[in-house]
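The chain below stands alone and is given in C-alpha cells; this is the form predicted alone.
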Amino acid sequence: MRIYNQIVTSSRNGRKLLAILLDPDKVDESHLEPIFNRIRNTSVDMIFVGGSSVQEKMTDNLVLKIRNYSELPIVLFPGNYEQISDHADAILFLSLISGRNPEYLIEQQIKAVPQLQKSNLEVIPTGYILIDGGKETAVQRVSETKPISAKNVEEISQTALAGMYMGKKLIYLEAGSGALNPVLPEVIKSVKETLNIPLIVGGGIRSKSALEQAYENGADLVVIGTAFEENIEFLEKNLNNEHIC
C-alpha cells in the first residue's frame, strides 16, 4: 500500500500511526542495529529520515543503512532539497506555510524537482506549520522564520485550513526538534476539527501521556525524534506491541 493511502485509510478507520524520526546528523550508524532491534518490538509504523541541516549524501547513506535492518516504510522529511534519497519510499514535499520566507515556501521545492522527476518516490504535498515549543529550534534558525505562538489557536487553525485549500494532502504541526513543550492538545483538537485531511504532530513528545494526548485530540500520526535520540529505550518504556489508541 502506498504511504499516503496507508495514512488516509488508518485515519478513516481510527487507527493511530507512529513514526520514528532519525536525523542523519545525529544518528551513529554503529547504533542502528540495536535501535532497530528495539523498534522491532514496538508499534512503530514507519521511519522518517531528515533534519534541518544535513550534509549532501548523508540522507541517502542513512536510508541505505536502514534498509539493512528494517522493512518498515521510509519517508523523507527533508530540511532542504539536497536531502533526497531515491532509496526511500516517499517524501513529504514540505512547504513551511507558517513562515513567510519564500525559500521554504517554494524555492527549495523548485530545486528538488529535477531529482524528484527522475525518482520513483511517492511525493506527498504537506503543509508544515511550526509552533512555538518554548525554545528556538533548528527549523527556526535555518528557515529564518518565526513559529506561531502556541496560544494563537485561531491563526494555527486558519493556516492549516489555508494549506488544505491550497491542495496539501497532509498537515504537519511541529513544535520543533528539542522543543520544551509539545503542541498543545487544544491546538491539535482545533486543527483536526478544521480539516478533512490527515494530521501529523511532532516535537517535544517525551512521554506516553504526551503521546496519548496527541492521539486523543486528533493526531493521526505522531512523530518521535529527540526523545528517541536521547534514549533508545524510550519506546520500550512507553509502548508495547499494541497501538496506544
Ligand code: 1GP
Contents of the next structure:
Amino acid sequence: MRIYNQIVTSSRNGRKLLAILLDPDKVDESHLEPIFNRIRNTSVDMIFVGGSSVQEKMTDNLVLKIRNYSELPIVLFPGNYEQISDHADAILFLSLISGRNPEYLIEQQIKAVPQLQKSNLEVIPTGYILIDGGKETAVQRVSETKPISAKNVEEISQTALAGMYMGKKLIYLEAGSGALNPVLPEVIKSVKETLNIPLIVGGGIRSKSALEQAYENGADLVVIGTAFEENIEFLEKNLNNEHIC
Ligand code: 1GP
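Can you return the structure of this protein in the form predicted in complex with SN-glycerol-1-phosphate rather than the form predicted alone?
Shown next: the complete complex, the earlier chain at its head.
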C-alpha cells in the first residue's frame, strides 16, 4: 500500500498533496514533454490518469508515455473498467456513492476484477461523491446520476461517513471536471471533521486561493485537471515549490 500509505502519512503530518489529472481523451501526446518539464519544477506529488469517456487502450498508452518523462507515482482515476493499465502504480477503486446507479456502485467494479487480479496495481477503495458544481458535468452525464446539492452539507457528510463505514479508504469530493464552482469550503470542513480517513477534493479549482481554501478546510489531496490543461503555466504561477498549509 505504498501510495495509500503516502497519503495517510501526509494527512497525519499535515503535508498537503497535489495531483495533476491527465485525461487520455484530451492530452496531446506531443505536449507531454513540455507538460512534464513544467511539472518537474513544481511540488506536484502524483499524476492521476482517467476520464469519463476514454477509448480502450488509450489509458495504457498514456501511462506508458508518461513513464518516459516522469518518476512520479501514476494513479488511475478510471471512468470505467476499460481504463485499467497494469503499468500504473495504483488505482482509485471508485464507487459513486452519491449516485443510485448500480452500474457505478458495483457493476463496473465487478467487471474490473479479472484485470485487477492479474495486475500488481495497488487497489485503493474510494468513495466518490459528486456534488453540484454549477453545470452538468461529464460524470453526471455518463453515470446518469444526480449530484448532491452543493449546500447540502448534511447529506454530503452522511454520504461520506457511510462510505467510510462501508470500508472505503479515501473519500473524494468531486464537483466535476471543469465545474463552475468548486466544492464549498464549509462542505470540505464538515466532511473532514466526520472522517478519519484522507479526503480528496477536485473539480473547478482554478486559482491559488481556491487551492489554498480547499487545503485550509481539510482537503488532504487536491486534484487539478482543467486549469492545467488550459494553461500549463498554471502551477508555476500559482504554487511556490511548496504547498504546505
Ligand atoms: C475531475 O476533480 C477532477 O474529476 C479535476 O477537475 O478538471 O475541474 O480541475 P478539474
